[in-house]
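This document opens with one chain alone, in structure tokens, the form predicted alone.
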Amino acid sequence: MGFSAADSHPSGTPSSAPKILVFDSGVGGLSVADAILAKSPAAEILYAADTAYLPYGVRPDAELKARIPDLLAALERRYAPDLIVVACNTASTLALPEVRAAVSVPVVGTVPAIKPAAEKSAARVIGFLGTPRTVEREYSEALIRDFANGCSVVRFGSADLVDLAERKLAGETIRPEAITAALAPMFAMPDADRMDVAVLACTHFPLLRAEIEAASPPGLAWIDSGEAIARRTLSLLNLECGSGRPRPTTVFSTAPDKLRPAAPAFAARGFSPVEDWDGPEELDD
């Protein structure tokens, strides 16, 4: 059973700081939490991971579209966040309208950074690296039509990189050849040799940024949505950069044994130990 951020306040009294709930299928949302923490808003940050369904990128769309809004509605009822960040490209591109309809607080989604990539590319060839379903989804097609018209887009979906990011945060040393092997099919695709900008379209992937950059051709710039999400979050909460010190609190997981190996990575950011929650039914007890 999880407990609320107010219950975990060091002084034993509820905090008046706004609460931000960061949600992902696993550890990928930490890349977004890092971007928010870097701006140092006076906010309380909770983290929830649906590890029982990890990875989202290989789950049937209908299954996720039904599950994710219910989970976030239950989390809102139990922990009363002031804002929810869906720190997952798969969940955002699939179920963001349904999530917004299911909760009463503002929701910030994670959109693949197609627009800034297209604006930055001099070669007019961009890479789109996400999970297999994200790179194929109609939402992604619409982003490409609207913001990358005239660009060649090299799309590649990788579930292996999600697993490698999870393993990295669990303390495992990731071998460079594993990253190289995971990226090799993308770099072998037509026009890949002309890419000058590529999008990390899964929140797990910025956790491997150094490794991905080391395995990439020289001159290829990688971008993600983390900083834009942090700016939007602060704007909706009327917080300014540097206006106080953030206070990470509890980590909730639907399958805590899957997340517990990454507990040191969460602890290093100030989060408390992983707590168990089974889903909407348990949260509503």
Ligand code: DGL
The other form holds:
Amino acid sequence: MGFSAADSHPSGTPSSAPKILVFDSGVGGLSVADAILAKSPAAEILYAADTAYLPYGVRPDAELKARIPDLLAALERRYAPDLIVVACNTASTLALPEVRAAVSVPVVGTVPAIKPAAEKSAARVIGFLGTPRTVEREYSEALIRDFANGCSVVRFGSADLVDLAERKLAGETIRPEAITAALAPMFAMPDADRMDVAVLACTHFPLLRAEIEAASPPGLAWIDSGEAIARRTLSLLNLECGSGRPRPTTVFSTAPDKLRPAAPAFAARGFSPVEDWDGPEELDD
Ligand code: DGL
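Since the one above is the form predicted alone, can you give the form predicted together with D-glutamic acid (DGL) too?
Once more the chain from above appears, this time first in line as the rest of the complex follows.
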């Protein structure tokens, strides 16, 4: 199912460059890969998408908790990354300790940016837009308790926006009305008219940043965790920003047919074409 052309990239980055495995349910991790690529580290970047279980944001916790650590352990055995980025809020807020216990390399998770949002909000009202599972979790409750700093938090979970991001990366034109309709229930919530900062707490959503901003009231600033994750990743690997030409290589999917429409989006970032799906048996769904 996976495919690899890891040794054929022409960038000239030495093969000793550290390997970073970016993991998400679908294309969302590309927003994190973009943040890492923007820092131009001398690193190889592999991408793994669990499209067989996409979307994560509506799946029962028990199902994901049983699956994600095993999947990442299998990916670690197969690809031997130096670091794993769980580029998914839904997975990170549920199973980071279990993932860390299942693999031997450092793991960087994706946590909703509640703290920076609360620090930035002058109105003391912040938005929290994630998947339905992420916004309702105890992990998120604790984040709000510990870091919202007394701000009122407008929480909304959207599976529709995950689907729209998948479709956009598959080349579909996303109509503005679809984004407006997806966000309408959030903007109708109590206090929403006073929000001045809102968190894109699903890695799919920054892929729709322009569309989401266009559908939002003027003056509402949307923030995400991509840059912070990229910084943490580089620091754990002792990599310098701008130290080399990053080398996006392997793309793996548990259900390749569901990822293949996004092949041009991967190729545009320098990942090898999503063609030759022939991967480890142990990862078969
Ligand atoms: N991109 C993921 C996140 O950050 C999950 C989207 C989904 O599969 O529902 O939460």
